[in-house]
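One chain is shown next in structure tokens, namely the form predicted on its own.
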Amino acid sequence: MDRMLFVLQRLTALLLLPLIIGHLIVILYAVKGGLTSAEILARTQGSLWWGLFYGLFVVAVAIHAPIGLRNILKEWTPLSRVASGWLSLAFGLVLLWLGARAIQGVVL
């Protein structure tokens, strides 16, 4: 299990790298262009592309971050592996839910 999580976290890191760079480029473009939040939303509303981009971003983060949290909890707290796993899973589900809500606001 630990080996699979190790590999999964590294794979999501590889996926997150271009997504983060793309997100930062979008932010810089919007700031440099002086776009307001309303103008940004007008450009993203109804876009399948932005929905897929940020959907993939959210899923990758919801997998990557809880694995790291699980490792921290295992190493730095007296929690058992099972408790660390369940807390991390709950954290990942919360991230997934919040991310899905954010995508709804930006894309739908």
Second form
Amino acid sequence: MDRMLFVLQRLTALLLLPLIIGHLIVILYAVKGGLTSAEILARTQGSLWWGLFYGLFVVAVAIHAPIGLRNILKEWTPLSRVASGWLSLAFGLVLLWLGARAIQGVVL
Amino acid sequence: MSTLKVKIWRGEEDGEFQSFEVPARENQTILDVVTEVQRQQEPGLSYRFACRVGVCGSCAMTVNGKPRWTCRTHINAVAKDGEITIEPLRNMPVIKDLTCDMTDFFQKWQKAGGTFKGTVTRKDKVVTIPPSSPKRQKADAGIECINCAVCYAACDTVNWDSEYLGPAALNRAWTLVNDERVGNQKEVLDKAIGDNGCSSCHSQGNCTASCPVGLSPSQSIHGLKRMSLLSFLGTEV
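Any chance you could show the form predicted in complex with its partner chain after that form predicted on its own?
Next comes the full complex, this chain leading.
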């Protein structure tokens, strides 16, 4: 289990690096002409590419972050290894749900 | 003659420090001081030592907050204003005074696949391994460990997660997976990269900073992590 989580966290980190850079560049670009929801939605709504970009982003975050959280809970709280695992899985599912809702809101 | 003020841990986990004063001599190690206290002042003081010259790895203790070999630590190198604090090693249960229970530490060597399992018998010819081969050099970099547990006591990850195998056991596993004479390298690697293995390490490097032999368990664990990732991706390691 630890080995698989280690590998998944590293691989998702590799994936997240270009996605985060892309996300930051878009933020800088998006605020240039003033930030309005209409402008953002005009760019994202119905866009397959932005859907895929942020879809991948959300999935990678939902895998990457809970693995780190599991280590923190395991090491810094009295929670057992198993309890830390389940709690982190729940956190990952919440991230996935929130992310999916956000994508639904801006892309669909 | 001037004196040294020495605070020594007495009792078990819930013990307390006891203060002693010993003569400050020009050439004196921490182990000399502990021995002087035990011989002259407190015969009931428990501590471990054997060789007294940095070969056996028995006398490691926490000196002024850092794990060290007491036999190779000169008083002048650590005394602060003529004061020294001596405690048992961290991360292991205290048996009494300066002795700790190293059972878990040694069992973790087994859990990390630390037993040597060769491929040949004594009747076979000795296999020639060039000392210059890259794998042998990696193994050689880690083989001088004498199991003193200084790195294990220095490791914060062991402190936070008592199940973590720790730097010494993983360093041993690293030497085995690079040793061509070992017949069960896959088994050793699986144990070292598995649960509570190398992936728990935070690369803080306390082990490397405190190793009295100058080994780098950190580097060995880094090597295991690399093997873990590459073998997952199907790359030959």
